[in-house]
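Shown next as structure tokens: one chain only, the form predicted alone.
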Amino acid sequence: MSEHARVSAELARIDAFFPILQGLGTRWAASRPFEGLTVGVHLHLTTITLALVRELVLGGGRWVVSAANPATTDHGVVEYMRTLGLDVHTGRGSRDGVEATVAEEPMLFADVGFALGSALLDEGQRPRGGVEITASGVTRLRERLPLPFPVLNINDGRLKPAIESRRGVGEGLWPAFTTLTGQHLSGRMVLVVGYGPVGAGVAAFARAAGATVEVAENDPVRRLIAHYDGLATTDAVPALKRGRIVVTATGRRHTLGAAELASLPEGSIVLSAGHGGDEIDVAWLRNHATTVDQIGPRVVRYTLPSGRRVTVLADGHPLNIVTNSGSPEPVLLHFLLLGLGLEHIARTDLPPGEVCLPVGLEEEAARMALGVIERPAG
């Protein structure tokens, strides 16, 4: 099967079982809200992203796309997007693609990790506005306040934390883990580092699969919530010494740094459920390991000078995105919000700075989703 045929088949499956975006595409084709605008999109380039972009371009405008992470880029998707007439930039890394997109001076933008938004600020550009969909991006956005343009915060609305972050990531991560390692979770010890919506979902699905789950969280409020969710809670350092399967879900660089990685017990497996590829200091492992063994696709085992072995999945990149695993429904739902957000910015003069997602947009997205989910059979 050719790459184009494979991607087309995946799109057809998405369309058949959760046709949530096509209605918006039809609306945009009639109303053309993006006509005359250049729109920059900085996202993980998966088939689910393609399902969104395919509808967005029906609304007019010129679209420039950059890959958020080379490790999560499906090159079949890149080529498919180019057949739609999009400028798609992958470059050597996400920064190269961002620079190419910024050079096109987009007036609207969609972002993960606030990489594109930060670059626009650095270049002194003043777009009409943008949307940010990740927790790490919102954190980075707030570090750049005050902003001269509006950015809709989709991550902290009601829908994304409850559905995509908690259920989408949690449901998708563990089948990918089992596929790569052959291990079942029953009876195994899982340490989840970070208990935001993503960490809570990762922990819940691990426990449902039979694992013994412990949570390391420094924020006292989140740690207390984990306790009342029935999970053992602790500081990270002592828990790492017991960890066998360690998942980071913090959005923070080097959550597992040199000290943490060196303290892991023999045979530990580490993986990330965060947005970027730097929560695990894989470079430290490469530089200090006495041997490095590729023991399977996206599975690398490092032997440390102590003799202990640590296995890293997907090179520390978000495993569920790298493998495009799990149901597309949760991601499509927050992509629906992304599209509605861009439409809202194109039609509304918003104040500069971080802007909360309007309640009406989330209610519209929920009604559209329910219209698909609750549609009578036949």
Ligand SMILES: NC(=O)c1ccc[n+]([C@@H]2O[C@H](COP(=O)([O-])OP(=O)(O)OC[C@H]3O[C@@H](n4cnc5c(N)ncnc54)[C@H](O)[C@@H]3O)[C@@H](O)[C@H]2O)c1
The other form holds:
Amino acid sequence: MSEHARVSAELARIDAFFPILQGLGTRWAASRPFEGLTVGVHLHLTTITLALVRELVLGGGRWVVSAANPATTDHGVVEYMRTLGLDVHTGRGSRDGVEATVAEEPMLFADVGFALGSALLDEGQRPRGGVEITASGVTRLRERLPLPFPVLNINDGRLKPAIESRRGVGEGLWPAFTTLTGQHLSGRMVLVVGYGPVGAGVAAFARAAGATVEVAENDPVRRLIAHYDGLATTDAVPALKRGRIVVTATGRRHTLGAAELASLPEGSIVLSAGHGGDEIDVAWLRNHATTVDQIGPRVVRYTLPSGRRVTVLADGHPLNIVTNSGSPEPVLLHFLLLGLGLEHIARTDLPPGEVCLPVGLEEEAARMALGVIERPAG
Ligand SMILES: NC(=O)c1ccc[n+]([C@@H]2O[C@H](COP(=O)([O-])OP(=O)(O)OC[C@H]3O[C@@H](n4cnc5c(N)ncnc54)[C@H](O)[C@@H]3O)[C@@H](O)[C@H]2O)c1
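Target state, the form predicted together with this ligand; input state, the form predicted alone:
Time for the whole complex; same chain goes first.
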């Protein structure tokens, strides 16, 4: 199957089973909310993002797309977007793509990890506004306050944490884990580091699959919530020594740094459900390993001087995104919010700074999704 045919087939599957974005495309084709605007999109370039972008462009405007992470970039999607006439930048690193998008001086933007927003600030640009969809991005944008333009925070609304972060990641991560390793979760020990919405979902789906789950969380409130969710709570370092499957869901650089990685016992498997590629210090493993074996696609085993072996999945990048695994529904749902958010900024004069998602926007997104979900069969 050609790449174009594979990507088309995936779009057709989305259209057949969860066509929640088409309503927006139809509306935008008539109302053209983005006419006259350059819009920068900095996202993971997967087929689900393509399903969004395909509808967005119907609303007019000029669209410039950059890849958020080379490890999550589907090159079939990049080519498909180019056939739609889009300007797509993959770059060798994520920064190269961002720079190309910044050079187009977008007036609106959609961002993951506040990479594009930060670059626009660095260049002194004053877009009309943007939307940020991730927890990591919201943390970064708060580090840059006060902002001279509005950024709509999609992450901390009601829908995104409950559905995409909590259910989407947990549901997608574990099938990918089993495909890559061949391991079943039943009876295994899983340590989840970070108990935000993502970690909570990863833990819940692991437990449902029969694993024994422990949670390491720095925030005492979330740690207590994990306890009342029925999970054993612990500090990361002693728990790491017991060895297991370890998942990071923190958005924080080097959550598994040199000390944590060195304390892992023989046979541990580590993976990320968070953001970017640096929650696990894979470079440290690479530099300290006596041997590095690629034992399967996206599965690398490092043997340390102590003789202990540590296996890393997807080079420490978010496994569910790299493998595009799980149902596309949760991501499509928060992309619905992203689209409505961009339309809102195009139409409304918002104050500069972090802007909370209007309640009405989330209700509209929920109603649109329910319209598809509850549609009578036949
Ligand atoms: N893989 C995906 O598809 C996907 C989807 C949504 C979000 N994300 C990303 O996943 C990450 C987590 O998202 P979230 O919404 O749960 O974020 P969050 O910020 O709400 O939760 C992260 C938690 O990790 C804890 N933490 C940080 N460092 C820690 C450490 N060293 N040890 C123990 N706990 C630690 C924090 O206290 C916090 O409670 C973010 O980076 C987000 O951008 C990934």
